[in-house]
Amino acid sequence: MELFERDDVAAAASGRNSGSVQHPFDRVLSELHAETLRHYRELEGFELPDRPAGVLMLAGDLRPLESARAEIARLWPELRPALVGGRDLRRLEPNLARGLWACRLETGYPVRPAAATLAFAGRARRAGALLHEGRAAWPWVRSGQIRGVFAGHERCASGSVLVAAGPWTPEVIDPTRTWSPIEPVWGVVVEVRLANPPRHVLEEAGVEDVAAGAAGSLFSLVSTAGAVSLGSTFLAEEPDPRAWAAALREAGAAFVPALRDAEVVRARACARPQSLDGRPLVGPVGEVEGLWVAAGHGPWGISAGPATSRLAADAILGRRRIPASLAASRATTTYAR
């Protein structure tokens, strides 16, 4: 097996996200999430916390949280949703602003963003895989069948090619972009220094709706291994991350007042691969025999990506079938070469 990576391993969203592995609030993705947790626990060189830190969905009004709690309790009771406010909330997170309400969920594992991807890469190398970093590649197709990849001026033969290039997947598969079911949604994460970082993963209520495709920004705060990541934006165009730092810090101060004066350590941006229905596309692409895809997780790559990769690999080897809810064929396409 050979991997061709245009930049460095974990150079994009897998190494630039906020660093919270958490439930995706989706019936199909939740199955991938449960399997992903098992993969992380078995991964040498990577430590997933034994228990989730918990997610606090925050709002200034109790009513939207009541409906969210009821729906989550009905669909995913294992998340044990509970409404918290007043002294009880400040006991959980003493540095939150007064007047807030929260719905606490039993999910959210803070991890270093790139750690898992680098650990998987290390495991692949030990198993004999060749990882070519800083080397872009494109499918080599002849007469409707994969022959391998073009890598610079070299042709590398292969029986199957899996494209997992995040938001750039459509242009790798089809430079004309007639096949374009995945679009980039840009996120900015600002790393700040806080004397008292949060114990929970903090999120403004409604982030799951914005993640589904609406543009804008909503508050989130994740603390892991001494780093505190403040976000997040959902933008159609690539932003200047430093230009967003002040705005995110000011908006975040409504939830954690100490953010207003927090020192900015660094800011980063990444493009999330957003599919048209919010679920990844997995499986054969169009009419080209041997061409496969696994991309389109939106913000849930860190939470469901490893299980998606296992599904794609097993399907290529004939061990599993791709469920219709994830099949790449659900994206209307006439792509053929």
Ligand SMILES: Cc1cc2nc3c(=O)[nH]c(=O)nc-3n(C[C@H](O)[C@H](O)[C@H](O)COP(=O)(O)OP(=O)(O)OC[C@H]3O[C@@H](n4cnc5c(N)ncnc54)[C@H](O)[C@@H]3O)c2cc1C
Given for the second form:
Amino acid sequence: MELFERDDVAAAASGRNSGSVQHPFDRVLSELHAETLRHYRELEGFELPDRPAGVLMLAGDLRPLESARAEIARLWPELRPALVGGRDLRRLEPNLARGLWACRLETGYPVRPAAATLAFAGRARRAGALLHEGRAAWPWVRSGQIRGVFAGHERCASGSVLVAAGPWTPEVIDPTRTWSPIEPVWGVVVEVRLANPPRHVLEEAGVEDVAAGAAGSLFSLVSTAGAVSLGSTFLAEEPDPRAWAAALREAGAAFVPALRDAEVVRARACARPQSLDGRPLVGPVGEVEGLWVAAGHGPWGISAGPATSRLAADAILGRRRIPASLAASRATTTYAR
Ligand SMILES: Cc1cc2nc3c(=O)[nH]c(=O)nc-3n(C[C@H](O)[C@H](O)[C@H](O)COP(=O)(O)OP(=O)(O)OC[C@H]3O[C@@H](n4cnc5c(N)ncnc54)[C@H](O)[C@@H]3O)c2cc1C
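Right, the form predicted alone is done, so what does the form predicted in complex with the named molecule look like?
Below: every chain and molecule of the assembly, starting with the one above.
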């Protein structure tokens, strides 16, 4: 097995995300998430906390949280959604602003953003895979069949090629962009220093709406060993992360006042690979025999991606079928070479 990465492993969203492994609030993705937790528990060199830290979905008003709580209680009672406010909320998170309400969910494992990707890369190397970093690759197709990849001036032969290029997947598969079911949604995350970082994963309510395409930013704060990640934007164009640092800090101060004076360590930007229906596209793609895809996890890639990878690998090896809800064939514009 050979992997071609045009940059370094984990250089994009898989190394620059907010670092919360959490339930993705979707029927199909939640199954991938449950399987992903099992993969993480067996992954050498990666530590998933035994118990979730808990997610606090935050709002200034109780009403949107009441409906979110009712919906989550109906669909995923195992998340034990509970509304918390006032003194009870400050007992959970003493540094939150006054007047906020929260819906607490039993999910959210803070991890270092790049940790899982680097650990999987280590496992692949130990299993004998060749990882070529700093080498972009494109499918090499002849007569409707995959022959391998073009990498620089070289051709590397292979009977199967899996494209897992995140938001760049459509342009790698189809340079004409006729097939374009995944779009980048750019996120800025600011790493800050906080004397009293939160114990929970903090999130402003409404991530489903912005993930579905409304531009702007939503507050989130995730504290992992050694770093506190303040997020994040949802933008169609690549932003200058430094230009967003002040705005994110100011917006965040409405939830955690100490953010107003928090030192900015660094700011980073990366793109979520947002698919047409919010679920990844997996399996054979277009009319080319031997060409496969696994991409499109949007804001949930470190929470569900490892199970997608397992599914794609099993399907290539003929061990499992791709369920219709994840099949790449649901992106209807076909593409042929
Ligand atoms: C701000 C932000 C915060 C996030 N926070 C979370 C979170 O807390 N929890 C969560 O579950 N998810 C989160 N996500 C989502 C998650 O990070 C992504 O869904 C996931 O990382 C996508 O993984 P991927 O491997 O598909 O794509 P990527 O990580 O983008 O990897 C694609 C790789 O393909 C390479 N590539 C592109 N073209 C080529 C080519 N021609 N040849 C070779 N290589 C190529 C790129 O260099 C890149 O390294 C967040 C995303 C963002 C943007």
